[in-house]
Amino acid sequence: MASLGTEMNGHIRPRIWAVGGGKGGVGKTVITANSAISLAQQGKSCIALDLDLGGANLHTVLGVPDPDRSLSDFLRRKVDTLSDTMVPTPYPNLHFISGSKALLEIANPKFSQKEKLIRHINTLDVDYVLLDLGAGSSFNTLDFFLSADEGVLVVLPEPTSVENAYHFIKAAFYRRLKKATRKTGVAEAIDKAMEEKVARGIQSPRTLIKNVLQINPEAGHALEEEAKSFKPNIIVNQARKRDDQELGNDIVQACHDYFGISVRNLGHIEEDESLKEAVRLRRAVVDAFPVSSFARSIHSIVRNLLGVRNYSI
């Protein structure tokens, strides 16, 4: 199968989109499901993978009965490959991998299990894999988010959600920068800068990197490269008024000023009653109500992620 991903050890790997949220209830599962269906409707082969291992319910939004196979079967070596856990969905081109039967210990996988899962995700023979991540910013959630080609953070126009979104971005950013500390001299340069934090006027990650550049240019450039490679995306969900719609741009500016990173605003999704009706019907909004404002917003967001501006669905 021809894939749109990157070649990896002779295999064309899929493009991976990870959808997270700083807190629960922001709508990431619904957005993951509908985005996967939007891609499938364009003829892209997709897998929606439920990594909300503590409270998996992606199958309900997709209209799939609770599957007999799940990630537990793969992580406990009951099956040989991750693709053995795939089940069909009602939507052509779209398959599903469930986390709904994950045992308690699987909800917090060991480092080796997490790394194994990431490796096998990259071997799936499809165009796109969409990861529905658990809420919060645990190391496992952050690592899945950072392993994706596109990390998407869903935020509501509410103070607690915005605060948690910033916390998630900060935690993911520092997790990304930690990769640079494995290089010689980086950790030492950071320690030296932080020892002189007040005198150097270090008040943000951006000014930290600037000072590390002065202390040790090679270490500073290593941090800069990791910072530049961190480009999360933002979706504002359940927007009700003009200020809500502008929230994404506000977050983009704040992250640029504080972290010195480029965050992309994918757009907003207006509050839409068709969502509740679709959930009641156990159908996706883009399928049950294809001309609703929610469905139109999902298609627009997918276009933005694809980088395609002019096509119709």
Contents of the next structure:
Amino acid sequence: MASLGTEMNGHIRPRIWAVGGGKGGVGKTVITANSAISLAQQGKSCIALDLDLGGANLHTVLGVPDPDRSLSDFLRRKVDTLSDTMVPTPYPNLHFISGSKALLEIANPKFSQKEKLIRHINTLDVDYVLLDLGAGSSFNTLDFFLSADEGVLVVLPEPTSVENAYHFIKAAFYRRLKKATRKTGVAEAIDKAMEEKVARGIQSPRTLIKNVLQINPEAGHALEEEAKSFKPNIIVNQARKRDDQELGNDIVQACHDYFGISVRNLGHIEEDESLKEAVRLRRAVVDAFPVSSFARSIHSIVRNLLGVRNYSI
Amino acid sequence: MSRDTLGRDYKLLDLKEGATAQEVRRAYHRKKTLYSEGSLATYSLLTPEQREEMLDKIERAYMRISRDIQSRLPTPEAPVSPESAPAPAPLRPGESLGAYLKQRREELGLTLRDIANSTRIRTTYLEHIENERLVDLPAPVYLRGFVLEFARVLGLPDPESITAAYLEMAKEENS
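Since the structure above is the form predicted alone, I would like to see how the form predicted in complex with the partner chain looks, so please show that one next.
Starting with the chain above, the whole complex follows.
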């Protein structure tokens, strides 16, 4: 497999990484921006795409003025191709697309537009596209998360954030199963298992699959395969204590034990004063403070994500 | 005990069969911490009942694995596992409960340290229980768990009634 992009229908498509996290203010945007710069610094061509509905500020972290072009120009056919909505950033190899306004327009009713957008993101002529997802686990967010090659969740060492992350993982998993059932026709078995939800005490994906296996073994095995191929990643941000550094591994363990889902821990990021300093300088941390603990963590996370791909091939 | 159960126990603690005693202890403590009440990772994931159930599962898996490892020790003085040892003699009326526990322990070729290792009860307490040194024993609420665990690892039939009898005896002596 070539190191740049993945082949699809004879075309090379970009690798897509989506960064979400269920909760707002966990550092998704800063992590997306700095990871994109880290990739660009390694000579990969990248696009950072802002899909944060509520608080779109990826452009600020990247040092780009709020662009007058966005995805909505593409969806309204004001421009011919998606790449016409790209704007340059101060960083070589890195472009930016604002999608926030467009997302407002394509909210729930226009499912087909979302699908179209996902299709066109896949045709962008770059090595990597990084999606900054909004907070929450709406269907929009989940679908972008699931469309990516690597879905990344940012978690803070706080009960609410951890709870949201579990909720997100479960919601994404069920969404994925639901989509898969359209193909394999196991919807009936899932529905049946879900109807008996209360009586059978189904709380986790693992129990759901167990129940489907009893009702319809063939469908159950199909779901098992789906479960195996669902591999979200997590990052613990703003780690302060030693326990916080272990949190990522603990979540991986708990997801395995209780959901039967393998989550990959990409590493933790320690609290770092250089973040505030970088904002003041209007520069990204990996650029302004390349040897800070934050920058080193970002590089290591990016390496892990790149590695994920090599191992799996 | 079936190999299936044991296989599941090893899996629960994320261990491979053939793990060393130290690896088993480490895995056990890690799992226990993960599912303890103050754990951030499982705080929002489990109901109190599920947490109890999980901790109980971990505890039992650890006990069974510990016994499995002990039974595989190649040394000639390897202790007899309670399952393969001769059935314990029934408790005679009027027999001292402490002496009864001690006799059974020696019959299995286990030292107080062995018992302490598999029950996590301090050897001094085990010794006091055997010698019925009631003044030095912990409060009944702890004592209950200690005696129950002790009787259980010795493979004695009906550990609950032995424990109840022991507590009854201790209560009478103290009053």
